[in-house]
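Form predicted alone, single chain, as structure tokens, below.
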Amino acid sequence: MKLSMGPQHPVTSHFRFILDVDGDAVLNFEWDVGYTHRGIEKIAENRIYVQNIPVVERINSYCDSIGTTLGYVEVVEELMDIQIPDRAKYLRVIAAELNRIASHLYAVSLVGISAGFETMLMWTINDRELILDLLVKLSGQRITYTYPTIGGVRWDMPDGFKEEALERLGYLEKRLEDYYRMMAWNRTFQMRFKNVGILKSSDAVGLGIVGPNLRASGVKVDVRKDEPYEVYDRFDFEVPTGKNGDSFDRASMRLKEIEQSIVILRQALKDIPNGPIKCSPKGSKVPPTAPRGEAYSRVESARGEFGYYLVSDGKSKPYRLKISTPSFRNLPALPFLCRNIPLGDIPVIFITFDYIPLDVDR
């Protein structure tokens, strides 16, 4: 029989899965997306460049706002040949890594509750507030920050921000051991997640998987290392990888990446230079038009590589903006993995890929 999961299912979010099942066995899997489509790429053609920052932010606003908007402002800056000051680059990295931690904590909370670990949900959601508080102090907003702007960032860090950030990062670093004890080192969790949804490295590369899910399959690929942007080439950090590429490795990868984000943040907060936060100390206006041409940028967001391809016809609005999003690129893994498996494994596999419907639909 055919079974429809979603789009109001508590696990699938605004996706719908069409499953061919024989009793408890899933024989075939098809995804049905589009429930949150808003035509963002088309909207961008009718806004001037700076007005598009909050537009593209809505692709992945409630989880990784900075990782989403950073690629857009970078591609505009490349097209307009705008050089931003070092302090602004450091502030962008600080905001991006804080947002990465908040996003991964949210992902871990969903993994926890999907497996019945309600305590894990409460721990991570509460600790996430500590990071969101820092982002509020930095940007003035709790979820949609619109913090990176063309030519720099909107606000400088306030007095006392560095000390408070280091204190909270120290708390979170100690807290990670509790997360590992509750989840990764927990025998019950291992029994439920290990050897479920194994995605081999060759298959992950062939399917075009990106981000933590690709690294969980043992492929050491990270734009921050492979093609450094902003000031990532000035920091010493590791790119963690998994061994088996199963649901356990994908869930654990978020915890490992939080550790590395803390390492990056400590260095960025220590080494951040003085100076302006925009291309001009007085905040000069963004050029009203971009020269004819095209540009491409890519950044490593919390869910993987974001790609922005921008075409300009010399006017004040983009001629074309094409966005390559990580959740969409990770989507082929579901029909590949979700065949000839028990029905109960579908939520486990899905939740460990950390999909965002808005990211898929755009």
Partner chain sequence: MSDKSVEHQVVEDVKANFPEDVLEIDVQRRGRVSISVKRNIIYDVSLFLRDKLGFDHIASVSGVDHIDEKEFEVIYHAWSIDKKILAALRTRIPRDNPVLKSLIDVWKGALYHERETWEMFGIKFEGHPNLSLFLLPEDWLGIPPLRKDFVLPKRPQE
Given for the second form:
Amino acid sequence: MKLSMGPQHPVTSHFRFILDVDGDAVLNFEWDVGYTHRGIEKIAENRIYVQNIPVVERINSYCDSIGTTLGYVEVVEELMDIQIPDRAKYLRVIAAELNRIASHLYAVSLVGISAGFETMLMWTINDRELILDLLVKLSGQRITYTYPTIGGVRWDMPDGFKEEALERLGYLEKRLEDYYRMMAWNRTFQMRFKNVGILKSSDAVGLGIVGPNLRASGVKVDVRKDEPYEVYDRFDFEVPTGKNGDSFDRASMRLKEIEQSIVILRQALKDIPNGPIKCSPKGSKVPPTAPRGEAYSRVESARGEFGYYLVSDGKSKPYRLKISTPSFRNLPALPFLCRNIPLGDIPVIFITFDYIPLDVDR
Amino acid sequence: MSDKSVEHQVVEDVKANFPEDVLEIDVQRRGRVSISVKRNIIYDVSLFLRDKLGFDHIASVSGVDHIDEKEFEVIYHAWSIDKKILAALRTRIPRDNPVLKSLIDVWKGALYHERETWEMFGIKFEGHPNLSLFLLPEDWLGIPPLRKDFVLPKRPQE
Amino acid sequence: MLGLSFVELIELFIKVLIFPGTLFSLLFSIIVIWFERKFLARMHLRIGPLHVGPFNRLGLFQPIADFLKLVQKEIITPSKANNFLYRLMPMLAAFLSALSIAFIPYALDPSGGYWVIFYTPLSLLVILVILTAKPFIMVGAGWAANNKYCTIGALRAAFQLLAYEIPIVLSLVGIVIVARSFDLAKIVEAQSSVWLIILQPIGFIVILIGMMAELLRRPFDIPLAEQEVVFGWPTEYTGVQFALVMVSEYFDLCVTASLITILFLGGWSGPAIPLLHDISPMLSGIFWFLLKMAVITVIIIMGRGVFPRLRIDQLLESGWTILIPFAIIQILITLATAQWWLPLIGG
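Could I have the structure of this protein in the form predicted in complex with the partner chain, to go alongside the form predicted alone above?
Full assembly next; the chain just shown is listed first.
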């Protein structure tokens, strides 16, 4: 029986799965995406560089917009050869890590609900609000911050931000224990997530999986370590990896990464230097055009690696902006894993990969 | 450190194995290698990159429409987890006959990237199992939207 | 009429309309729905229903408002649905669920006999039969809606309910051995000195889990799994039909809680409450009954906040390989040890 799951379905968001179902077993899985396709790559060719920041932000607006805009800003800065002040770099890291925490909490909440575990959903969403509050203080927005800009960041830290952030991070660290217990001590949770959707490391690399999903399979790949952008090389943090690559590993990977984000944030908040937050207008001014050439920037967003490939023809608008998004790169995993599994595992595997339809469709 | 960086080592390896068909190869910056090849050997080069040099993690497949030169450029970005280098394997194909051998045998993850490139540029990938509309609406009839001759509809003027 | 005297007729009306009939079961449903929402909200660190009704921040009338909203809604029948079955099934579901209440004794009648709408010495069997009819309603409704999610949900429900009836029936065997009767009232009386939960703890756990599965409560709400099959067999129902399905679900909860109270917690037995006892000894019994019922209801509801949902194969496996063996073990223990404690309960 062909079962069309989505695009209006409690769990698939704006995706549609075309499933071959036999009784309660799924024989074949096929994607149908594109319900939120906006043609951002084409729109970007018709806007000047600065205008494109909020445009690309819409790729991944409701979860990890700092990671998204950061990649774009970096690729433009690389092409224009702009050096940004240290304080701006630190602020970018702080914003990106806060956003990563918020995004991962969101992901964990969805993990809970994928098996009908409402308590997990509510608790994590509740605590995500604390982080969003911090980001509101930093940027003025809850979801779409447009915080990094070409040549720096838009706003400086407000007074008292540091203390409040540290306090909330301390609270969150305590709560992480609870979340971890919710996963690891709950037998039913383990029954649903352990040994479900096992992605071996060789398969994960071959299929081009990125981000926490790849790390859950035991491959230690993190752009923050491999190719440190901003000031990530100045921080001392670990890249957590999983063992089995099953859904449980993917779910708990998010909690481990939140832990590391807290570690980074503590260091960043401690070390942040004083100084300007943008290239000063007098000194190195941000040019309106980028020189002819190309650049590829990689940024570790919450869902994985963002790749921005920018080709410039020397005019004020990008000639071509290719955006390689983490969810799009994770797409091949599901058809690979969802063969001959019970129907009940579909939401579990799907949610632990943390797809975002906006991200896939662009 | 040895006198040669890893990036230059990669460049030399590729040059030594494909002396004639590699058109242009250079190190753009730290961690970025650009390899421009003729379209007929792209499969062999990609296989060499994956098996011998360890570029096993496909990052993206992009098309670029060089409409003035009547050519498409297809770029495969592949990441090497060991070497920590991003290789851009690029080739140019004529605009009136946009056909290229599919590399999904080499990089399984390129499946959806190539399908997207097909629908956005109309570049046909030989050997790709399913070149059908993916992101665009099912009843899309216009020219592929990321070509430069596809002009965005203007906003109605007041 | 029916050969009843006037007083008996009045009594029957009170039983049917007020307690334990219509008014009580509806009130129970409303209160439980409200309590479930508020209770789960507190577990979730939320506030829950807030504005509707008296007492600030309680939202007491939220279920009533929801019900009124559902009643006002248009009834939509899918164009390809089997019209007759599709419309019949919600009514039948609510009817059958309500029917069980008629056979449950809630207290001792002061004028002799038991406070039950329809007394029969085979009440346990009758309730079991009604319980067995439930999968047919679900399969019928799921099939009639002509929706794939409904069909999958209905088949899951059929598997689950049929699989979990067996351990329930097996555990009931132990009780019937002790009470030597299928009469619920007799079972209560058999527990006058010691509750069966103490004598048959394994049976209690098996029945509690089995009943939760029968009720499709959280760890076992697989046929209704929102993330997988949208809402299972009642997916297509709207408006008042959906309200009927919901009501039937909470009637079932009422029946189940009553049943477990009777079977294991000694029903209405308990020390006399001074004030209530003065008015009528029956009220004291009802108080104890409702208290025990409430405890069971809370335990059943709590699953929703504590557990993720199981998968259908895990559920069936644990049903066949864990619950049934345990139920059988309970029977064997009961048989082997009956000679020692049967005198204890006056058997």
